[in-house]
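One chain is shown next in structure tokens, namely the form predicted alone.
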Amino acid sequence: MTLIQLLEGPLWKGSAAIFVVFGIWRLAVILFTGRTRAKAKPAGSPFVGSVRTILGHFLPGAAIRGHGKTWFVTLAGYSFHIGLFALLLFAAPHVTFIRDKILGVGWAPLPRWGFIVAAEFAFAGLLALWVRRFVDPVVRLISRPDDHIAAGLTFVVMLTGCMALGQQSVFLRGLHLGLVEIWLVYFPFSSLMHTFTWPLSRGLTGAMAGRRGTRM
């Protein structure tokens, strides 16, 4: 078995299994442990409060819209997350990999120019947010090593993915896939889990506010 066969076979399956099993475990812990039933009569609707908070916080609140830093973080965040989403699901090699290794079905990939645009947005947003962790004194103080590891690992995964786009180099393809597998193993145990937990935390906060009859 060659190295690329090992990466595309047992190591891929093992890393994907860790990602799925421990990701579900983390979500289950959040959903089913540590909760106590509220005894007071609700003053409002927890459901309405939850939905309102999840949907209403996609843009900055009125109280902070006038701050330049607010829009910097908002635009950088959208640039990175939308760009990365487009790369993950619509880059031509990813569409092929998803069809052949995961779902058995594919869809139309991005054209090359679309990949380049999405990659530029993703890199610009990630680097802007990562640099902010070093230069903003407050964000630097609350940043943990995990935040930098997650950002750095995501960066090298994206970088090697762009380098391997042509798929002519087996070495680059193997390097990218190996880093992706490390990223998948690290994902459930890191701040990267916010990909799945943000609706839960935001929804719970909104539900608590809705129950009290207040707005977030």
Second form
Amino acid sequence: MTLIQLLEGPLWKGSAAIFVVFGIWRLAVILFTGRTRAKAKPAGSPFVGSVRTILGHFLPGAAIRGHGKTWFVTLAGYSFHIGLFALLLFAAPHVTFIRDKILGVGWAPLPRWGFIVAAEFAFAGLLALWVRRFVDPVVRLISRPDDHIAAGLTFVVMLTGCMALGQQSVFLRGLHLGLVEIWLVYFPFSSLMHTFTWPLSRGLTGAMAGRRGTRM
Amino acid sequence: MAKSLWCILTRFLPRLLVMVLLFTGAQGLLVAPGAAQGIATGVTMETGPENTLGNRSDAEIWHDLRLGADGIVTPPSGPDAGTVINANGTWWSNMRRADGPLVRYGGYGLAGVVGILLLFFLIRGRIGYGEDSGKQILRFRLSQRVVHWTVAAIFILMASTGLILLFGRAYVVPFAGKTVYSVLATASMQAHNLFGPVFAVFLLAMLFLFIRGNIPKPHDIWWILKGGGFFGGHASAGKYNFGEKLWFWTAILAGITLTVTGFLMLFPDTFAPEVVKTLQAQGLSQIPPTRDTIHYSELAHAIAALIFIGYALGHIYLGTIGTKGSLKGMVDGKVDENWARAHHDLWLDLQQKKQQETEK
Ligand code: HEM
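Now show the form predicted together with the partner chain, given that the preceding structure was the form predicted alone.
First the chain shown before, then all remaining chains and molecules of the complex.
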């Protein structure tokens, strides 16, 4: 078996399995371990509070009103996440891979220029946010090694993906795929899980605030 | 009707036939060894059609192709419509060859900069500023630091991939072989093309965030006359010394050159001819709107990049091992007052005066 066959076969299946199994396990732990019930009489609706926070925090209100430093994080955050989302799900080579290896169905990909622009937004946002972790003394203090590993792994996955864009080299495709597999294995045990946990954490803080009759 | 049928028979069909022959790998038939004598290989003189290729020799056919002679198949559209081989490109291929002047003198230039920096370090060592005063002063805001290091990170990526593309055939192929270089080259090219526009955007942000303090002032003359204090003595400077100002403007001007020429090369069939036509209409350019634009763009791109990288090596040296305490300013934003006194005394005086005024 050649290295690329190994990467496309058993290693791909193994890493995808770790990603799915441990990802679900972590979500289940969060959802089912239970919490101590609040005993105070509710002053408002936890449900309304949680929905308001989950959706309301998408709005870049504070950034637009010019509060503090949030405009930068908001702009770079949106740039990175929307770019990555478009790139991950709508780049032609990804659509083909998802169709052939995962779902059996594909969808219309972005034109080449479209996903290159998406990748540029994603890179710009990721780099600026990662750099900030080193040069903002407060953010540096609260950044754990996991944050840097997560950002660094995501960066090299994206970088090798963009290097393989010529679709001329099996080595480059293998390098990209191999790093994706490492990323998938790391994912469930790291801060990368915020991809799935953000509605839960936003929902819980929103619900607590709603119960107290305040807003987040 | 009859006219257009005639046109199809006499003009279009022969062109199509030659095009099919050229692009299906059947060039062997057209330019096979026997072709020069008008004898198609594989077809015996007794049975085959007579004189398939006409009475034209190889040399004549290639001559016609080079000049885009009428009746010869050429690229149907784009800036080089009518030309299969652009003979004007010869100067450029000589210039750009692995053993050509661009690679040779570019290599000497960069090696020279590294040599000078090494020598300077051996003679002068790390430039210090005495003891810490224990008092810190804000030098760079958060936005400036984020933009600086994002530019620096992308610069390293752009410079390393660009250098691989420029010097690869001369210095990578002999050691690692063509296969390894082909992988390196495609990876570099893709990354270089993708990150180029991102670099341009961040460099623009740098222009706005750093222009204040980088405008040359009369007191810079004293700094120059004192050799910047690099060889001893004290040279007064404002927020940025003249060397830093020159670095700032080199980065901006080289950045603009790299961006414009980079976009011309990224869009050789659309953007480039339009730009050249517009320049010609204004009487600003003599270059024809053909692939020649790309040759000149590549040359300007390479020269701007070599100057940029050369200066960057000096900047990186002085920002890290060359000067004690500078890196801290760009990472934490704050510097020790004694560092400021040693390197940017006029700026420190101004800051302290401002502070006293706000305290009053
Ligand atoms: C890894 C590479 C780099 C390092 C280690 C570095 C380091 C530094 C340091 C320590 C300073 C502060 C100097 C001072 O306080 O006066 C500085 C300033 C500056 N750097 Fe860099 N730098 C790097 C790359 C770059 C690049 C690639 C650019 C531009 C394209 C750049 C542009 C600037 C500018 C504009 C300043 C402000 C001073 C001035 O206007 O000249 N740097 N850098």
